[in-house]
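One chain is shown next in structure tokens, namely the form predicted on its own.
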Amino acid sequence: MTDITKMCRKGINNLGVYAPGKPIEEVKRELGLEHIIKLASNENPFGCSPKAIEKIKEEAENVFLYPDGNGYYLKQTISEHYNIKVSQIILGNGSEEIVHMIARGFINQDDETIMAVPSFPRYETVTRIMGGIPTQVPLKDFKYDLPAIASKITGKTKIIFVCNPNNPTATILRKDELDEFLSQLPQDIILVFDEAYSEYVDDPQYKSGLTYLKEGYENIIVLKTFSKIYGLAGLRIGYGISSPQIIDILNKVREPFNTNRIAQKAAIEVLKDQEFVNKVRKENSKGRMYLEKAFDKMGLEYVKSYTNFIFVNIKKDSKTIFEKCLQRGIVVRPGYIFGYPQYLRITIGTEEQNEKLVEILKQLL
């Protein structure tokens, strides 16, 4: 029998497979439960704009047609929203696809990339797929250690990934930290700001990578998504913003028709409906404060969150508690997969979902 594993690209056999949070359907099927509360994947429990739902229904009759491969109207909407040029925008099947584009467009064999750990794991994966060498720098106080990252820069460093806010710890980097880091960063190194959760941040010291881009840093790529606060995770639509030169390179490695027509239409509507976004942000803040107070009363330490999830120390084996929560119809993300065996990453849910979660944690802990 032929050993197919010997035929694949060098290094592929050593890659792990990304393990997403358990889907609701799978939990129902495995455990025979009727009602599941999923607080594992940082989805928006409040859904998306009703205007987007109407547009999805309207556009459904056109699914036999290919989408606009250039995403003209969505790019126009993004351009107006941020006051940037259309030539600075690229669309992706989720912002994750753009991470792959960046790797394909810029990483050669033995090029080096730098990222924190734990953070979004695809930075390492795409580097290895392209034959690059990922350098992982441990978090300091649950956040990116920029001085340590700067110390790892070599003549082979091609890309630095910065997840801000960081997943899974929900922390942010502030303006003064980033200003100092950029002041010493060589201009021939690409700095990727992954800002999937930026719309949840209400700290005045938070500074988006988009601001630096507007200040003239042409080596910056900013990644955004419609999967989180905008509630379109199921449609897989995101975008990147950078200098026109970088966008031109990414377009050369972008798959044709990579974003579907329903996703494009829905994204236009959710971006325009900032009233709904503000409502979600407000409800998320209420939920976060409720969980923080509940954890305080339970004597549980947690990392201050700037997102729609909380990283909490339950002082017990996270895998065990994860499985017990699962049996009771609550899906959370166990911290052992991130290297924190006693932590859970918990998505902030609706008021009812949060109350149910706290009730179950009190029983288990």
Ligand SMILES: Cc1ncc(COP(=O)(O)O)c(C=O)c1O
Given for the second form:
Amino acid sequence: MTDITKMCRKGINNLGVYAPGKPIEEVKRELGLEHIIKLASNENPFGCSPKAIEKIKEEAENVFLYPDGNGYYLKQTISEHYNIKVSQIILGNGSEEIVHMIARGFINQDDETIMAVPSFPRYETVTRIMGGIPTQVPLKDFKYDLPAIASKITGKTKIIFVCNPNNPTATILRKDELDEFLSQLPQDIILVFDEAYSEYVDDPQYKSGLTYLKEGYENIIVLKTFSKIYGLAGLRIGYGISSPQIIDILNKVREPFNTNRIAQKAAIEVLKDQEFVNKVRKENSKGRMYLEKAFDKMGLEYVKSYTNFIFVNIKKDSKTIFEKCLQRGIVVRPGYIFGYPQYLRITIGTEEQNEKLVEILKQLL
Ligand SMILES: Cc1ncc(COP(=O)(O)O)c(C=O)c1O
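Now that we've seen the form predicted on its own, could you pull up the form predicted together with the ligand?
Let us now look at the entire complex, which starts with that chain.
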């Protein structure tokens, strides 16, 4: 029999398959449970704007037609929202697809990329898929260590990924740290700011990559998503903002109909409904404070969170506690997969979900 594994591109055999947070359907099926609370993938427990649901229903009857691959109206809405040019925007099937486009567009064999670890794992994977070499720099105090990253830059460095806020630790970089880093960064290195959770941040020290773009840096790509605060994770839609030159390149490697009709329509509505977003942000802050207080009372240390998830030290084996939570109908993310065997990454849920989580953790710990 032919060994097919020998036929694939170099490096692919060594890659793992991405293991996402367990889907609710799978947990129900495997454990025979009726009610599952999923706090594992940083989705929005409050759903999305009701205005988007209306549009989704309306658009359903047009699904026999291909979408506008260029996403004209959604790009228009995004451009007005941020006061940027349409030529600065690319749409993706989730922001994750844009991470892949960046790799396809820019990484040659043996080019180097730099990212922190633990951070969003796709930066490393897409680099390897393209035959590039990822340099992973450990976090310092749960944050991206920018001086250490700067020290790893070589003549072969093509891209630096900065996840801000960082997943899984929920930390942010301050603007003075970023200013310093950018002032030394060679202009022929692409700096990707993954800002999937930026809408949750309300700290004046936070500076979006968008501000740097507006200040004139042309080598910056900012990634945003509709999967988190906007509540459209199931529709798969995100976007990137950069200089028109970079967007042109990304468009060359983009699948022609990568974002679907329903997602485009829904995204326009959620972006316009900032009242809903503000409500979610408020509820999330309340939930975060509730969990912080509960963890304090339980004597558990956690990393100060700027997002809709918390990285908490449970002082016990995370795999065991993850499995016990699962049997009780709560899905969280065990820290061992990120190299922190005693931590859990917990998405902040609704009031009721948070209370249930605390009750179960109290029993288990
Ligand atoms: C930091 C970060 N970037 C990107 C993504 C991917 O988001 P999307 O659903 O837009 O592909 C996630 C999803 O969890 C994330 O945590």
